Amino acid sequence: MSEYTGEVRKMMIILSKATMENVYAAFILANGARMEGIEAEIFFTFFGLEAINKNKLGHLHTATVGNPAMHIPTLLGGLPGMEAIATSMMKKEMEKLDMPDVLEFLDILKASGVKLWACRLAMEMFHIQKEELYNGINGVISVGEFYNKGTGLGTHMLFV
């Protein structure tokens, strides 16, 4: 192996919110890793789950309360419909920019080589089944068979 010079060899991406924002944050970050011929993997663990549940991953939402980014009182982002329009309003501006939606965007990753992996404990705690996830993950895992797969010079974790 050659001296090591410091360049990102591997992203190793955490994924735990599966709202709108974070899931397309941690699909951006994977696949543009991939398109600079670095390697990337994304841990799916808690609520992280939701974007690679065949029954949940086409309906995610914009967050309103909570979300300073969001530029209005929490009060407001509280109100009902708020997050239906934050979600349709995100939506909309993704349309324009010719963003796929979750599930094209799996198909992406994983034709581009990124590994998806599901948190083995996160399953047994929210009772989720194996064949309830997209079919493209690559396993079921527990945290430390994901840090083990960190390994290396030149790997970075980032949590979402």
Second form
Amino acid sequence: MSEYTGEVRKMMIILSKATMENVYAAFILANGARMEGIEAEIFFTFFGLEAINKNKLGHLHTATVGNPAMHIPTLLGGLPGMEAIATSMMKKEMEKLDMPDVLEFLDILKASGVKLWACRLAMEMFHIQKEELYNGINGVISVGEFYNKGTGLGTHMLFV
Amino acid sequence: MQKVISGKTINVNDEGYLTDLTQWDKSLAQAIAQEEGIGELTPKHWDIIHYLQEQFKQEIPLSIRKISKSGVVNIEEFYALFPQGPLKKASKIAGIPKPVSCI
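What would the structure be for the form predicted in complex with the partner chain, rather than the form predicted on its own?
Every chain and every other molecule in the complex is listed next, the one we just looked at coming first.
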């Protein structure tokens, strides 16, 4: 490539939450980047680790409490089963749009060349072993190492 | 707008996508592939191009997930064959509109 004119060349996405909407936002942003010829890497930290935890990634939920855009009163949102209902409704809508589930999405990201990094500190904090993580991850790294991968003109960092 | 490529005048939109698939032919596809930096199209490229055209004719929206389930090509190969935005580039070469899906 010749002269740099300000275009986005690499997206470094930090996923720190494990609600369905946040995980999908990060995945769609990463996949969308690759589809435009932009590089993408995801750093899974704190609760974001659940999205690559083999035992957890199939059971992500959408939050019904503390999310005004859900338009469910907080008291009702806290009732047992509400999250499950909201989640299954959301999954149905996503299926209509031909959205893959979390595991298939990880496979698509991996095949598309998105690099997947697990945060070492968060793993230690939550007592998670590497064996529990999705097999396609590129490695377990520190924040500093993640920053060092974000070099080059046109690199953007995004916290989800 | 109109564009002249490999001796032919074609109708394209402002991003260079053909607006009329009937104007498409193989030599045109090869010329667009050169412009897009893909180079010489191999049989595998052609398989994908025909698959995309078939989906377009059946009005099936394209996505990377569809490609992975197509049986024509897997995602790794797709990226290798059409680097730098495979579905966009392949669609342009196939003479069909730019895909709108985010997935």
